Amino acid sequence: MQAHGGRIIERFARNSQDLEELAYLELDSEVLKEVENIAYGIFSPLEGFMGKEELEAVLNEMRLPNDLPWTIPIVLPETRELDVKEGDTVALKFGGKTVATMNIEEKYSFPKKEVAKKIFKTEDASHPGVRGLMDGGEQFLGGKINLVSTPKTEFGKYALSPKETRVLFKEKKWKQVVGFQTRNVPHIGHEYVQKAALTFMDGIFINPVIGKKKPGDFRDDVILDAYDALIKNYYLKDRAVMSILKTRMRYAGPREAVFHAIVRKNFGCTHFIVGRDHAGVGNYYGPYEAQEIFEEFPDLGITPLFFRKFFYCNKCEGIVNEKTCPHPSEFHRNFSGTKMRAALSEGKKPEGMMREEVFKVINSYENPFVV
């Protein structure tokens, strides 16, 4: 699988510049992740921030100058004023040390409300990516970055590129690989979309987002020690795969589902699963918007699996899915979210939605999630 534009990217730094004489930009942990993503081709085949040009064509296009397909825009806002002009390099910081370089090509403004409309279908401020958009700063800066170096930062054993990903998947003699996105702790039902893929496939790459996410999801760290009591009691050894993509949610609904396969795509996965409400929040999407947009992108690379709304069904005594069953819905119970988390607020487990190893691990947090 090629990685999306031919080739993975990588940004680092080759040369001993002084950085102390340098302008700089002090980050924020979500930004500095975006710089790491750039810099190890998760973000292939973008080098650095976005100019105007580019971020028009995303908005407008849902591709790269280029006609390259990609639906979200990677820009980095300005957040303070900086005396610079096209062709300086600014120093990047995190935590008072410099991180990365960045050759500043472009300093723009953009009307911050005509992004969110293209984004998220929407201005309104209640929208975690909206209000995320509005927060930052009114000016951006575009330009190629390099890595200077990588700060610990947390979860750093499940954190594999796109270059390592692809050696392992080679190791395993993986040609079809499959990529799941989840931003939730796992219960019957995705356990259910996972395996029925699998069940095509050679491998799984379960590909948890660590990064900021809205108040009442789940925590990272319990995200990823739930992953790991299901993979370790459930799944084949040499089947499962599982490593994080650290950044942000932007809960930007059929554009971010296109945004997330292109992603596992240069981690090497030949499919990307899809299920309903990808990426959703609220009712700002309908609920298989995200599986329809793939069809304005015939030359994505990757082939996505739609995945329609599953259910336990007791007549049928299993888990299925609006295809499979016949029977109408009095019999079916469904994987409801509010009633999990109602649940495992009180230290109870959902029954019949999640595996016991799944609980126990939730349940050893005082509270499991964001708030």
Given for the second form:
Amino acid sequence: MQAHGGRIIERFARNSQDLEELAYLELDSEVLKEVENIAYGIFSPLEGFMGKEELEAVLNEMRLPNDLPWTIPIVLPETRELDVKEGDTVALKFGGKTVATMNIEEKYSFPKKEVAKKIFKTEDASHPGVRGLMDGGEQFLGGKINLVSTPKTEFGKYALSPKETRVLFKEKKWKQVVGFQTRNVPHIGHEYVQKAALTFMDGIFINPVIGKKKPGDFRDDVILDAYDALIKNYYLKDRAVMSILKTRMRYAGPREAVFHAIVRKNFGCTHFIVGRDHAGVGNYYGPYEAQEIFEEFPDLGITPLFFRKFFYCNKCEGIVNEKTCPHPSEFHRNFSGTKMRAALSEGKKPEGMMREEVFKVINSYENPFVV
Amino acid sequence: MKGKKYTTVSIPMPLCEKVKEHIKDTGFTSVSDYVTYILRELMSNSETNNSGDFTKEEEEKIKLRLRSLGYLD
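Could you output the structure for the form predicted in complex with its partner chain, given that the previous block was the form predicted on its own?
Then the entire complex follows, led off by the chain already shown.
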């Protein structure tokens, strides 16, 4: 499986230069993650932060200027005014330490409302993605980056680069690999979807998103521990692998679903699971809009696997969906996230929805939710 | 459309007429849209599998790390 654009991009600093003299930008932890994602090729073929032409192409065409599908802007806001011009090199710092350099190719402004409308289909500030976007100014810096050092981050043992996952899949002799995106702890419905896909694949790559989420979402450590418990107890050792994707959730629904697929292609997946309301929030997107958008990308290079909503049917005595079950809704029990959260926040097991081992792990946390 | 560059490709008129007929009620709004879609699909299918992303030496190093993290036995 080729990486997006043909090869895995790596952006590591090869020459030592005097970094102390450089003008610098201090990054927050979320932008730092994007720097790392570019440097390790998770965002291949990007080599840096987008310039205006790339941003416009992504907003208007959902493609990079070279026609490759790309749906989410990867931009660097100029959080404080820098006295730099095109061609200058600046340092990108985190916690006062230089983590990367950036060759400034462009300094530009762009109306964020337009970005919000195109990416999130709304300017509503109560949308968490819009709210995140609107923080800060409208000045951006575009240009290639080079990673100087990777700060030690949490969950390091779960952080694999695309080169590493590709070697891993090769060693496991997986030719058909399905990627699964998650920002939740696993319930039985998730497990069913994963195993349904796995039936036709050589292996499953479970890839939780680790990064800024909205209040009420599950904490990153809880998600990882819960999945560890599930994989250990309910998956064949040589058929499932978990590593993390360090990036924030945008809640951009359809566009983010395509972006998620591209990233998993870079990790070496051949297929990608897209469920109901993938990367959605509230009622901003239709329930299957994140599946329909894939029709616009015959050249994505990774095959989406679409799943409908799953539920338990008391008559069928099993997990089914609207395509497989003929019985009316009174026989159905939904895997409701709201009900699950309500039970878990009271320390109760969501009956019929969750494996005992997974529940025990979640329940061992005083508060498993983002506050 | 803003920022997008286009060029003209010639196809025989009879073929163009057939395509026009073919795309009626399909969601494609023009022959150009349809041809672009088909060409993108074809070009994507012509991509080859790429095993040249890492050298042998690099691969061995990666395997060591994967073993140390418990991903490989």
